[in-house]
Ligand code: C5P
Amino acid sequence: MIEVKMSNSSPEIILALDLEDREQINQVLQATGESLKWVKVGLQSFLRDGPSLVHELADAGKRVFLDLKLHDIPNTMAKALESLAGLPVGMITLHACAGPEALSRCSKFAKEAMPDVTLLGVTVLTSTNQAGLEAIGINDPVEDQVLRLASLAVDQGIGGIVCSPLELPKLRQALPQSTALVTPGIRPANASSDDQKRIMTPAQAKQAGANYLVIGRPILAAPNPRMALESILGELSG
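Form predicted alone: structure of the chain on its own:
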């Protein structure tokens, strides 16, 4: 299992490689250089490029966060993890709303067959606000739903949680210190929020207790991705 960075240290950056083709991915990796330690491979890239992309990234010295957000019946989720067990990845996501049986089975399988992998429970997507929850019949506040799903996942042995930065303080207080908090919805000051509804700056997320910050467009769309990455790292260390 990955070593979780303590909340009073500077969180690590995970670059979301949500790009249109392999060539663009290679260009971004060259542009960002060795300062970039972690990359995220999402559903789009994995379905298009397959396991070979993960192996290439690992061979290039990057740690891979495989963001597939698995959600199905318990047996199918456990079998999906079994099919991923040979990949050189450090983190894999699954939906916490899959329920206790699925979470427990996945946790037990990972501990036995994937000891170097941390499973991350996805709570409420950062593109979802209160109106979005109510549209699917959940009338509780977003924060309450996040805490409910995060606690469920951790109770079933899931090692980390993906959450909006706005829920970080409550989760950091409520969950074990060893729980990794992985936070998308990060936008540097003056950057566009795009389709994210619940966002923070990198410095704010650090203060709130994040261990890992998932950042995409602020680096990918920058005229100079290396300078954009270095600027964010400087903000975190300052």
Given for the second form:
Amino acid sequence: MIEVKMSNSSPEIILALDLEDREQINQVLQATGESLKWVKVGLQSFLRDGPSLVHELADAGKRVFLDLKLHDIPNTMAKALESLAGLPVGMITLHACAGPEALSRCSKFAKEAMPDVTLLGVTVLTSTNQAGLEAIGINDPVEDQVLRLASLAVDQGIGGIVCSPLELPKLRQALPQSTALVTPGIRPANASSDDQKRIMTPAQAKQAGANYLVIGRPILAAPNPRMALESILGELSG
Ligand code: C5P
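Structure of the form predicted in complex with this ligand, please, following the form predicted alone?
Full assembly next; the chain just shown is listed first.
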């Protein structure tokens, strides 16, 4: 059974496989080796390569975070999960703004049919700012909306939340300790921030209560991806 980590221990690294093709994916898996336990497959790769990529990654010993951000009517979301039920994945994302009925149906389905899978709620995308929220009729501050959607998801049985590093302290405080917090926007102190703006170092995110750190370019674009990964793991355990 895939065990999803909770707080108070060192967060695990999830490598975001934001790559152009399977050859590049294979190269980075070779380069990072066994220290890499989790990988994130998003829409780009899943729509291109399909379930066979997920099987291949699982066969290579990796745990897969399938970041599909499902959002539809409750029946369609539950049926989408049914279609994913045979896949060897550990985490799947869905949009918390799909609402209580969809979240509840998905979490009930997952508990019965995919007991090894943790569903993660996505709240307000970090690409959405205050003006973006207002444009869709939500006048509350972004952080209130994040907290509202995160609490809604957890109340409906969703096991974890994807959040920005800066949201970690509030969510860690407001949500049960058993809720997994999964955080992108992580940059080691000496790494380029790329296009990420609200970032934390791995150690800061650990301190703030993250359970999983989603990291892409600091490892993918490093001259030596294995060394970059080992250095982050060292920072987390030190
Ligand atoms: O390369 P980098 O470390 O910035 O990659 C972070 C990963 O996390 C990417 O796959 C990106 O799409 C994802 N992500 C993010 N910010 C969010 C949600 C997801 O950077 N709010």
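Between two forms, the rigid core is defined as the largest C-alpha subset superposing within 1.5 Å. What you are looking at is a predicted structure, and each value in this text was computed from that prediction instead of being measured. Positions refer to the first chain, counted from 1.
- In a rigid-core overlay of the protein, Leu87 has its C-alpha displaced by under 2 Å between these two forms.
- With the core held fixed, Ala113 shows a CA shift below 2 Å between these two forms.
- Taking the rigid core as reference, the CA displacement of Gly137 between these two forms comes to 3.5 Å.
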